[in-house]
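Below, in structure tokens: the form predicted on its own, a single chain.
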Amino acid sequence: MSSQFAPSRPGTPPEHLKSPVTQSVLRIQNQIVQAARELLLEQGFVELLPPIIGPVTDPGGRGAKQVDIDFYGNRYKLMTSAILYKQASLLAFDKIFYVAPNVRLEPLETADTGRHLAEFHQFDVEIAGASQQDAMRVAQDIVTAAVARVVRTMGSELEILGRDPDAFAPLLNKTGAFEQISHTDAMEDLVRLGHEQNHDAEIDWEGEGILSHKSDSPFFIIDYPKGSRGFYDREDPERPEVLRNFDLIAPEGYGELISGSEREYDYARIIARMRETGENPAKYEWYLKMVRDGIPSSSGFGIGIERLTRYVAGLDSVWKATAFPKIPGVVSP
């Protein structure tokens, strides 16, 4: 990790809260939230109000933990993301969103990351009957639109950051679609480079940090091998062993801002993918029911919102992009 990115952590609330610092980074949020919304809600989705507790949530990987509770004597989990409810919601409107909450209980060795918070936020998208290709234009139109907002509107506070909105020259000068590389050329560029991981896995956050530190602009990464995701995303038929799924990059080393996916929603290929991947059916017993009484095909993803204004505020870590910062490991209020 460079310099650029150094470990820091918060002080105390009201030190936190009053800081001109903490007030213009708010600011710039709440401008990106604002032209998320805006646009999702010009282009016919509706906003939905996301659960916050259920049976069984995302069960994730990377080493995250969930957190379990008491529901009336049943173990009910918080919300690491709310993907399984995001298919559910397209049995009411085919084009749905959540400003959404999440709790993830993140390895100790990522509280320095600058990217991890054990308390989060997402703008979760759902969009029925729509292809990996579908739901990566309505990204890059989010991220788009927030940065353009912020660049429009926000000077004097990108100024008090150290935030040179030129910076942002490439992204909003591009004509076309953001750059799409597929996991398999991202993994042989890290080799070129002299970083060597697994193939079959996700990309670690250094060599996330690699090719972000490369790019001048937002990038995806699409086609994630199997073996590397969760059961809910869609294997290629045309293709077996990848998935047709995408993260979206951030430049200049601030790394992943998003993830989505085509969803797997034929029941049998849900079962089979659960087993794969070591869950047990029977826990999602609600989720699977649906799924076997008919939900529509659909594409998705997750923005996270912190990370997502870190970048646009330029900021050395995330938990500066929250009110309320939870680092993983770190006892705070």
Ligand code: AMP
Second form
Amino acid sequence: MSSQFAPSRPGTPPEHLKSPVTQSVLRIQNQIVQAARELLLEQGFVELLPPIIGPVTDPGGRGAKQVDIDFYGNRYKLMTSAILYKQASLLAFDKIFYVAPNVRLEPLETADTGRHLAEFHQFDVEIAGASQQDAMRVAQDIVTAAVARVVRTMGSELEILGRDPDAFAPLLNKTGAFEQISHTDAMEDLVRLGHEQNHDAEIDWEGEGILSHKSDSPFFIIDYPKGSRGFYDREDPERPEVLRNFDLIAPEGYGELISGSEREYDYARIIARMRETGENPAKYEWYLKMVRDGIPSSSGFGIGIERLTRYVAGLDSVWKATAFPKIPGVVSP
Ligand code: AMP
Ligand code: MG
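Switching forms now, from the form predicted on its own to the form predicted together with adenosine monophosphate (AMP), please provide the structure.
Complete assembly follows, chain above in first position.
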């Protein structure tokens, strides 16, 4: 990757949309979504159309602000993620996915990370009865199928973008599971490499970049500490303070593509976790009523579609992976 963190901005909408670079990237993205969809439909998943607004949304935090809208005199939110609805959807079907839009007013300082948009999409998957490892296997299968399909069908687009398909050889030649490293071990690696890191938090972007650059193939970081995630990531019953969750990190410095987890599904546990994470249970009335009546145990994950496109297409900035970029703080159509 050339200038990963160089600030860059899209041209006008006609300039952006008519550019051969944009068109190649969007064709690649199309193949990625198609590959993911085909794989899941073959495995018996049902695709649902995701909600865009609701009385509450994912409180995951991570520094981004939520957007309020007026819903007939009630304050509603645009979805920062559809996590609550993913759990609800399992009341209809055991295996579901959405292609879901998310709006997050990310902090201004993320405008030039090359990896943040204020509006983006997730390929959102949830599986009843599945474990952390089950979900990771599906995530690996999707990423592998997407990369394989792009390499097979998008040779001239990759060439226009200057993305060498050989970069994917370690991934495509892999026979077993992607490597897994625990959050604790990742921390120790970073400290050894001279990077200070808060042990109770998500790995910061710089630290994640260091780990990502060291690798030539996607890998998982698993078992994040409790302080780092929302109330819905399940705490390990045998290892309090440790969550049964994971991120998939792309190689070559591209960083996080996916976050996923086993979910909390027990009413009392969810209330306790809400309190611990500073969430007011009263806000979550519809969700908690549903949980009290019973929802399945599950695992799931969300793939950032623009992030995955960025990695596959070899782009310096994630805004190049969308037809209508919304960079944090940049007023744009
Ligand atoms: P999260 O649950 O916050 O980890 O979000 C799920 C996935 O969505 C991440 O793994 C990223 O791939 C993607 N994502 C999250 N925030 C952004 C953003 N601001 N811009 C683009 N993609 C994002
Ligand atoms: Mg994440």
